[in-house]
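As structure tokens, one chain now follows by itself in the form predicted alone.
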Amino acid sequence: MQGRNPLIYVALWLLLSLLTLFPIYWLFIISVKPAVDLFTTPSLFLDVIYWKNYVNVLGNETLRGYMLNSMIISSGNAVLVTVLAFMACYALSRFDLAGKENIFFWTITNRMAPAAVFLLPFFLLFTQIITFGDWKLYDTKIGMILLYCTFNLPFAIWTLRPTIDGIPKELDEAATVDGASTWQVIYEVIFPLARPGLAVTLILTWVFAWNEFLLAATLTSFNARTITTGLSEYVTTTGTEWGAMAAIAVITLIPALIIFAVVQRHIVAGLTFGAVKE
């Protein structure tokens, strides 16, 4: 059997990479063009870079506040979801719970419905039901952190459980024989071995919370408004500021790209951990 030409695979991956990266490249092109040039003949290359869109966006104090809100909400949700998912997966993996496989399946069912289905119930909860005097969950960072748990926690459990299942139970038993408590087993045995899976779960939930738009646009007004919802402020009755919107979109990509670059090794290890069993 003749060996296949590796150049075919190189060309294929190069084509797929170009198709994947081109929208991001085009987004950057739009972000560094003045408004007048956006409606002329499109060009794949730049003659002059127009940085004023970025200057205007980064100089906007309101948008900087939205960016800070996004960081707080996304990071808070990612940490909370990862901790809860880790404990839930440990219980599902190590304890003989009645109907645990059914529990495991039903945790993901709310991901089967679009987020718009939950808008009205959550709006009523945030504005009328969960209130303490004049205080409401509506337009609060803690409210958005808890809200995103509804959608990210089931996904995190499904992502993390193979990692916990891939850790031999004999290690738990050996630690218990040596006198370790359940919490010591979790912290000193399970946690170090599960770090790649935890890194994957943390990053993916962070990205989901960072990119979410619909719920944030409906359940916030100013105090907890996120950077993704700030895009809509550039769509007005007098027109759409495409350059500023593209600049914001590029800026929102940067934190995710940095995080993925830093923890890439853990992501690859976490996605393959527990995938092969003897």
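None of these values were measured; they are calculated from a predicted model. Numbering follows the first chain given and starts at 1. For clarity, a rigid core is taken as the largest C-alpha set superposing within 1.5 Å between two forms. Compared with the form predicted in complex with its partner chain:
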Contents of the next structure:
Amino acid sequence: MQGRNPLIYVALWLLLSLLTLFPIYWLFIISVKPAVDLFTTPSLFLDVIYWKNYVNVLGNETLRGYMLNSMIISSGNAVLVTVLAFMACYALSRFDLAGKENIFFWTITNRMAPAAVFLLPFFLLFTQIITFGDWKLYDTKIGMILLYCTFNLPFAIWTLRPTIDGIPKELDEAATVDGASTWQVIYEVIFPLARPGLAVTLILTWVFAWNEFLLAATLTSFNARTITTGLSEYVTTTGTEWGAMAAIAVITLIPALIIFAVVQRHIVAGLTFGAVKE
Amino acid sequence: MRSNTVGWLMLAPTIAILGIFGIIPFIYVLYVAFHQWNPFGASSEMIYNGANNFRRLVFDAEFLTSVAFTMKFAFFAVLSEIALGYLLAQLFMREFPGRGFFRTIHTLPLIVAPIVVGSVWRLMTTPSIGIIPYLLRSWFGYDLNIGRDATTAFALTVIMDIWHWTPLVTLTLLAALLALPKEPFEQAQIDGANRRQIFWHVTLPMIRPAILATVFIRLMDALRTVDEVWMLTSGGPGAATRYVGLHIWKIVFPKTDYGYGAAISVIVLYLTLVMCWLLYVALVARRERKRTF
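One more: the block was the form predicted alone; return the form predicted in complex with its partner chain.
Expanding to the full complex; the earlier chain stays at the top.
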């Protein structure tokens, strides 16, 4: 555990980073090449950077709208999922509920459904079953936020539960003895200790919702259209506009990257606050 | 003790949402699975045909090979991701300059949408224009051709999956490692345990739930992978990378044989379920027994 020179780790990570970054670097390279150059002999570096793809994409009002939709849907979904999963995991971990292990297992089965076939029932649910007068879930942000719970909520519950289980029960018992209510136990004992796990859950569910493609492509048309769907519009029957597609892809990486960088710090903060100490 | 009503109330929203968006569609798919239905065909009527769809898939060689390929793919991908992810999570537990920075870098593949991942890997590996075949040829004289060689195509889908999803494993295991109490480790060290003993008797039992959860998530996602593999290989060459998700896709979309697709989906769902359930019982039952001591 100790005694190894930290520089060895730096060197190792530099090497690993090259492997990790290469496909992303290549995505960037594709995005700054004119279409004709894509199909010539590849080279690792570029002499000329061609920004036109970015200008086109950023100048496109529809795409900007899609990006805003994506932002609202994935943030809404991530917050909703993390709150619900935190509550569910607390209940599963601290209460003696009948059949709770079966409920726990049942949640994950919602992530197992092969998407291709479930699209049609979702479509019916969105256009015919859940309707209130003229209002229906189809092409609404709230619909997508709720729908993404089907694969994100099980994920969140399953990744968060070990963290909550890992917080010693003696801590809440001690707090209860000191006169804390259930709410105070959750807020003042469990929440701070579970923060690293919560941060991981929050970013990952955000990213999964941000990247989802199939459901968004089927269940939205304009008002809730997301950017991954916009991106796929560049894959057409007459050929793929790789440059524009890569440019959108690079742009969509940026908010995710910012969120990662911000939340990353909370995970590290969790390192000092979150270490469970008696 | 505290009232269990609070516990149920905390679970209620989760059960409600998953109930509506999980159970209703599932019942619908189950219903369709017992019918012959081609909603976009000449006759769009739903005709009840009993268990014919299920009988048909037992003799569907394409389906059976796609299941075999999917299992192989899931096995190699998930095993490598767990091993590699654990190692990397441990590396991130050490103190070294730039740790936060490298952690962000390492997490980057996760934020790339699957459809983009597949596209980029395809552009990088297509024989005539890809940078990887080009470099392999000019540096090592090795001819990489995923359009022709089934094994290479298969390996490449596994490598792409490892590239994309190892960061997820690293993150979940890192969160678990960070949440561990320090005392058992200090105690073990005082007792003179070596690294291997600490791993097997202290770390592993404590993070087993996290590993289990991660294996589950990765396994079921690997079993239903569609967009990435579709973009990279389109299921080829031949049917070497036509994983079961893709197979269903092809039946439902170009062929619009919805009843049969539903039947396959139900079976795949059950296969996944049974596999995960067995894993769960084997591993969790063991943990619960240990706890009673």
